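Given next, in structure tokens, is a single chain: the form predicted alone.
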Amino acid sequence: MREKPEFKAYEHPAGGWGSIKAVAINVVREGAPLSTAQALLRQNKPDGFACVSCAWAKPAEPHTAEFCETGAKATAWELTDKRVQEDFLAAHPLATLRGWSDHELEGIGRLTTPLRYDADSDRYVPVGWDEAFAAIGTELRALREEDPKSVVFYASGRASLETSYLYQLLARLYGNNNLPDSSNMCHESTSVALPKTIGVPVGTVSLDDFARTDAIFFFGQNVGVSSPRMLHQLQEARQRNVPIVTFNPLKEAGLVHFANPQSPRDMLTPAETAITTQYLQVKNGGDLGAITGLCKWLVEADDAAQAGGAPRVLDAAFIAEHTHGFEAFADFVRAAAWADIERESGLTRAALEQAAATYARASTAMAIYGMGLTQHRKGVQNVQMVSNLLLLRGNIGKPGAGICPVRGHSNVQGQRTVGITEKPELAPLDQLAALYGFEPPRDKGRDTVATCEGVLDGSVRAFVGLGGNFLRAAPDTDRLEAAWPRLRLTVHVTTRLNRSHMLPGQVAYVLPCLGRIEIDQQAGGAQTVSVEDSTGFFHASDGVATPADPNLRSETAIVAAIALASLPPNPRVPWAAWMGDYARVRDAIEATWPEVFAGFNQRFRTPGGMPKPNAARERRWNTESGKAQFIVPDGLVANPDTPEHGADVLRLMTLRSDDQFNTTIYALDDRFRGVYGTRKVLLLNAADIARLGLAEGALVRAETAVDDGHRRAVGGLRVTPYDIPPGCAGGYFPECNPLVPLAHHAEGSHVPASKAIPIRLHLEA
């Protein structure tokens, strides 16, 4: 599919007929419409499978169609009737395929046989499973003898709890904690920030809270694309006249209005639900300033209330009993100047005061946020400021209130729960040692940034990837791709070819796996896996579709086979038994975390999910002080180490389209933003276009305005006027990832700071 750019405004709500049409087009494009339709009826149902796209919660009483447009596209994508044929591989050297787009590469179809890279022909060639595992084992054993810490075990966020548990054990038995995952690229800022504030690394909101809340505050999360099923809860809240206040640089359709495809009234009449009641277009990186403004108004309103003998604005009793550090935080916001808040946030004092007053009137409130908050230099402090805002009125640990980070990948939170982490202090190493009779490594492993650094300096020798498209998702793409072929070994477990596979190591294998939607038949019969949703509930997931090919193996079986081929024999680690019966893996998970997974095999089919213990929900604070902690930020500036010199420097944020999930591109359209047939666009404020002497449709090259000795540029971007704050720009992920310096990451969490990249534009001929 070649690019045929077209631009026209989309005036319709999220959902509605537009969503139905988009799903139908996608299903037809992928093929297998009958199997897709049958699968969709069991998506996110107790007798079916957990969606392979987002991790939004699964209700105990699901809707008839408990799937969204994004989830339906992901299902059609997995159940496609397209296959990568041997003659295609023979006809296409990798040098040719590297010129293909992400969309074209993944559009070839499902892989059905293991592949080995043949350097002489520059092609992938089919290979048998036994031969592949033997060769991989030989390489990994040799690298383990030299330096076990030179190998990285990356996990994307789709792998089940069972596979993830085996994968982290494989890495630690191998001799390292090199377990980077997609959390490192998105919500690591959450898991670093929240333990210091409320004592848990995850959110506190459950689905039940949506029916009890009096106000919802959104920060940097595009619900219409990233988690559309949440629109059901938001629509029901709006029908109760619950105000929804949104902070986001772009006006996103899903946060503006929604027509429910399952509502006859919405589909047969012009009816729609206005989602946001106050929309504040904060500038890229302006979140610290904006939330400081909210907190400043609340604290000073409370000061005035006390002085005048009026009812308190803050929850004084909660603050006194349950928190620590309030006075220092209150002093910080009192001292913050409104002029600085307005400059850094791009919002007016009046707008922030209106939003703060809405919050003050609500007896209960929840805060929902996404990567618009976490992917910043100050991403950790952004999250802590949201926590501060909630603590001011006791909105943690009571019904209808709480903090709600929205995870992207379908089990990225669950992977962390079962040990996928580079941080040894977060893994139950003593328990693993006792269960399996080995001494686990105790030093910190490599996260995503450290993995990239190791590839660049040569200290990383091998990369094993459990799903994902690491090279496209990672920052500083061009530098990383140049260094990647120096790796001794690359192994990718996947369902389709993607860009990462086009840059093989000296020895390289691509191992095709079953998708979660497919029936996983093992020695013990058809297997069930499990996942954890964004709200901390575990769910069973059963495959419902015939596998794309009888030769495919499950992720769990592949991980176990790599372990058997690579590790010394250990009679206490029953890889073969686990491979045949995943219930035994769940028993092992329960034995490793008995306080979290008590009764796992008996309870994980609970309607609505099996809840994970969450102390903060019960106002038990596992923090250093034993109380919820107010954290004072160190300022309001988004990028203090990359100052914006000159009026020609813009702040770029990377975006996903509605025909995309993470690095997977379903089509070249983004109907919500009125962009069709291309992804090579740069969304700019009309005033900036005029100020910079550009014109709509002009082609520009964006260059990173960071002087660190490396030139970073992305060319061929079409200037497109859009409703975005002055001084800001929007461009698509992953196409704009080459502009993100590896060192430009969140302080404390190392999440790539993709939401406020300083850039300059240069007109192309």
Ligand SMILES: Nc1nc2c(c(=O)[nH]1)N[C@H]1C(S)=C(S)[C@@H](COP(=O)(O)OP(=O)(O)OC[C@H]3O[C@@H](n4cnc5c(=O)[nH]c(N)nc54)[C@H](O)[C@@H]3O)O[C@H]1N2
Contents of the next structure:
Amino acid sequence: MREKPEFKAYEHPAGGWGSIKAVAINVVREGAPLSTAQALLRQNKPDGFACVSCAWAKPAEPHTAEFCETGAKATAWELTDKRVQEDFLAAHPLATLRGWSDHELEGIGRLTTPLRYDADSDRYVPVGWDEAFAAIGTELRALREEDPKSVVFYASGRASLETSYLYQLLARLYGNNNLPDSSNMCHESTSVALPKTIGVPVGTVSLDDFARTDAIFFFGQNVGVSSPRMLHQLQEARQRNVPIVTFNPLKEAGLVHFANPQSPRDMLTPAETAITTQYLQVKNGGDLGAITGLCKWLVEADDAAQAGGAPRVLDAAFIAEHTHGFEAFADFVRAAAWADIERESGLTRAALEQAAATYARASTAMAIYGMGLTQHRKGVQNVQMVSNLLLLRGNIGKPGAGICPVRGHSNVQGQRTVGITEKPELAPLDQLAALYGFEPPRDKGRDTVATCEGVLDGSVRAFVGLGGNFLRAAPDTDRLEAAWPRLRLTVHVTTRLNRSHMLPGQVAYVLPCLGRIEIDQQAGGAQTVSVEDSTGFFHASDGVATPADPNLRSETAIVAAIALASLPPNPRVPWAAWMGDYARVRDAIEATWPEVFAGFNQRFRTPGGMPKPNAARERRWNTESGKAQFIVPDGLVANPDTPEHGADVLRLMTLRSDDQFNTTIYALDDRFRGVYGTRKVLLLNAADIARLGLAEGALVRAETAVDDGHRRAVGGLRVTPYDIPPGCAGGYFPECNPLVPLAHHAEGSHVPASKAIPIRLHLEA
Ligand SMILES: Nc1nc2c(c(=O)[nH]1)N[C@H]1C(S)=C(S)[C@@H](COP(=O)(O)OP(=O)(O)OC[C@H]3O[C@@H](n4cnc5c(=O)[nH]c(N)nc54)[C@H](O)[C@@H]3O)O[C@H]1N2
Ligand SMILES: Nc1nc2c(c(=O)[nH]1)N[C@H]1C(S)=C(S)[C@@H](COP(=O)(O)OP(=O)(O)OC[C@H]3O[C@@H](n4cnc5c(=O)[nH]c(N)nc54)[C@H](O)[C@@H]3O)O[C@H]1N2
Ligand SMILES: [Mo]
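Starting from the form predicted alone shown above, please give the structure in the form predicted together with the ligand.
Shown next: the complete complex, the earlier chain at its head.
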């Protein structure tokens, strides 16, 4: 696909005819239109499969078409007619394929046979499954003898609860807690922040709350692209006149207005729903300042109300009965100066006061957020500020209220629930020990950042990847790629080829698997798997499509086979029986967490999902103090190593387009932002373009403004004027990942701070 840059503003609502056209183009481009169309009708349905795109909740009473543009593209991508052919592999050494883009590599099609890297010819060659497992087993057994901690087991957030449970058990039987996952680059800031404030690592909002809320606050989440099915709930809320207040540096189309492609009225008339009622274009990294402003207004209005004998602005009864640390927090916001709040947030006091007043008028409010909060140096504190805001008016644990982190991958939250974590204190090690008769490792494992560090310093010797595209998704791409081939062993379980497979270890295997949409036949018949959605409901998922190739194996079967090949025999761990009947894996999951998964096999087909217990929803607080806790942030600065703009340093946020799912690039367009035919752009404020002596369309090289002895640069970026706050810049993930220093990550959670990278621009000749 050649770059053909074109720019034209997008003036239509999200959804609408544009969305139908986009789905149709994708389905045709990928081939297999018939099977895709049939599959789409069973997407997110009780007798069908859980969408392989995002993790948004699946209603008990689904719409006829319970899928969105993004989800339809993901389905078409999985059910493509294209296959990686043997003669293709024979004709292309990896040295050539390394010059291919992400889009081109995945565009070759689905893999159908296990591959071994042959260093002599620099090619992948097809091998049989038995040969692959035997060779992987030999390598893993040898490494285990030397040092079981030298191997990492990465998981991208898509694999089912069943596969993920087996995968974490494999790592622990192997002898480590090295279970980095995509969540480490994503909502880990949430998982670290919320246990300290409300005592649970997940959100408290469920679908029912949308029908009862009085106000919605959005922070750094691009609903129209990242979780479009939520637009239905938002549209319904807007029809009840519920205000929606949005904090986002960019005017994102889906947050501005929406036409429901499933409503004849919306499609045949110019009807569209205005989504956001007050749009605040906060500077990226400015949310700590902005939310401090909201809280300051609320606390001071409450002080005044108390002094004047007027009704309270805060929920004093809730604060007294249910919270800890209010006074210290109130003192912090009272002391914050409006000048500092305005400077850090880039918003005016008047705008923040208006938003605070909207919040104060609502008897119930919810806050929804995404990567705009979590991917900052103070990403954990960003999330805690949202929680502080909600606690001020008792907006946790009552209908219509709550906190709503919107998870990315379709089972990323569930993977953590079944033990994928590097943190031993979060894993049920005692239960695993009792159930399987072994002594699990008790020390902390490697997360994503520690895995990268280990690859760089040589202490990581092998990488096993259950899905994903680690080398593209992780920070500091160039440094990581240089070190990667030193690994002794790389094993990737995957559906397609991607960049991570192009840098094989000394011994390297690529194992092709079934996707979740495909029918999974095992000894015990067609298998069902399960996932957890963003709101904490478990869903059954049945394959509906014929597998891309009869030679493919399921992820569950592959993980079990790797375990059988590389671990000493243990009659208490029934890998083969699990492989043949996933209901037995669900029994094992229930035995490991009886309170969470009681009656799993009987209840997991509940329409709308089987709820996961959530103490905060019931105002039971599993925190240190036994109460919900206010947390005072260090200050208003979310990115201490990103200097204030004005000088030549800009703050770069890396973005997703509507034509990608993470590193899977469907096409080079971002129609909602008016960018077509290219991803090599830098969105800049017109005043910054002038100030820096640049011109529209000029090609620049971005260099990271961090002085740690490593030069990081991405060239060929086209200067593109955009409605973005001064001092901020926008570029695409993953193209800009070489600019993210590994050390530039969130305190506490280690999430790469990829929404605020300090950069300088240099004009290219
Ligand atoms: N179509 C599609 N859907 C997806 C994905 C995809 O790639 N494509 N990825 C999936 C995954 S894994 C995830 S985690 C989610 C991610 O979905 P989101 O959480 O929506 O993440 P992003 O799209 O990276 O960025 C979200 C928004 O943050 C804004 N932003 C950037 N910096 C700041 C800031 O400092 N403050 C505020 N308030 N806003 C800011 C950006 O303008 C952008 O609109 O989506 C999932 N769904
Ligand atoms: N700069 C920057 N970096 C980021 C982000 C950002 O916003 N900015 N976002 C971060 C976030 S939120 C996330 S979640 C990570 C994503 O990191 P990952 O989860 O590692 O990456 P993905 O791009 O989702 O993985 C895509 C690959 O998964 C494989 N795949 C697809 N379907 C299946 C399947 O069913 N089974 C298996 N086994 N494999 C499959 C395909 O080979 C495909 O190439 O990236 C992070 N990196
Ligand atoms: Mo994510």
